[in-house]
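Take a look at this one chain, the form predicted on its own, written out in structure tokens.
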Amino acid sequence: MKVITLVTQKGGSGKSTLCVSLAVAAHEAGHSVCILEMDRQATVTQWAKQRHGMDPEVAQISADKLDGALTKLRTVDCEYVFLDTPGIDSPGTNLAIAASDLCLVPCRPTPADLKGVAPTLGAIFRLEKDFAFVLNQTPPKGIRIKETAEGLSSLGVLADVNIVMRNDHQDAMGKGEGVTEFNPTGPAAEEIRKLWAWIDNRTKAIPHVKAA
């Protein structure tokens, strides 16, 4: 089972809305998939009460609660397990970056975003985790996205492709779908598949922990 935990201590990033089209495009994709939303603002779990059901399985935790959750998912072969984290520094935000197998660190293309990063990759590498950025929410082009990048690239590994703010993430965020489901055609759904590819490729030499 991989973990992948979705994490910035910068609001307003987009985490919830990335994970679960992520989340969708892996499922679409023949993966077993489950999130687990530790932020209160439960916006992942309003999100799946519209789906009545459908994969992928969502359920809101406490932070005491994780290892509980993953020791279950473990046992019913669960593939990708997806944590959608609070945009605040917390104990429960350090031990979902602990238990993760690579953690995403959406970034806007603006100064405030970038020098926001630091707490989460402070914590990060403290914790001796594998992470990746992805500029998120950004405008078709611009020269903020390449400084932005430059900026990320020189911190760490940055994914290749960029999430271009378009309306219909937010449109499937209102109708409980992933925009993937939304939009099969779109070019939002063909970014967020790629990055699902990308990382899917980056997690494929961890080692996939069969069921008991």
Ligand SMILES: Nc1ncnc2c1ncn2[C@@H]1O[C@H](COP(=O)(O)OP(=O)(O)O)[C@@H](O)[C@H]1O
The other form holds:
Amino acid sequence: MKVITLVTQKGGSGKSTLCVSLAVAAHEAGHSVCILEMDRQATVTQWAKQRHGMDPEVAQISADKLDGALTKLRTVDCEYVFLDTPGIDSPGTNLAIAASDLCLVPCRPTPADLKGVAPTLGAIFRLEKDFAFVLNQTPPKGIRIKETAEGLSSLGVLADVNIVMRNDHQDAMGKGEGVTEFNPTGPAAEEIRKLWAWIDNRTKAIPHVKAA
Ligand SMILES: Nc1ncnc2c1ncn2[C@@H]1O[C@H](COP(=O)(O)OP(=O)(O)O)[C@@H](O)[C@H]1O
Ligand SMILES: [Mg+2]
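May I ask for the structure of the form predicted together with this ligand now, the form predicted on its own having been displayed?
To see the whole picture, the full complex is given below, headed by that same chain.
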């Protein structure tokens, strides 16, 4: 089992949006997947309510239940756990980072967002965790992307797929779907599938640890 944590202190950068669409893309690629939501805002839980039990399974948990939930998931056939975290620096967020095999740090292409990754990055470095930035909500092209990409690349690994700002993400979320379900042939779906493939490849070297 591998734990992929969407984390950054900066609210609105796209943690929940990427979490659900990546989890759906991973499920569509044939993996067994579940989502744990640690954010009291319950964005993902609301999303899941509209799916009427369709995979991936979603559970909302508090920080003190994280270890127990992961231990339980290791005993069932769950290959990937996507962990969605709140946009605050809290002991719970640190526990989520500590439990992860890969932290994904979404960042919008603005100077304020670039500065905003610092506290999250500090926690990831302290806990010596693997991580990658994902540029999200970008314009289709332009200098802003290049500047932020250069800034992020100087701090760590940047996923080689940018997620463009597209209505499909907002509409899919509203309908309880991943973008690959909402508009399977659209460009947003294509970007998410490519990002999932990048993540899958990056986490390949990590062994799937199952409970005895
Ligand atoms: N790639 C994207 N394209 C369009 N809208 C997006 C994209 N990513 C996120 N959003 C929108 O931005 C807002 C914040 O996203 P959300 O995933 O809730 O952020 P976070 O969980 O980091 O607070 C939501 O309204 C969401 O629909
Ligand atoms: Mg969120």
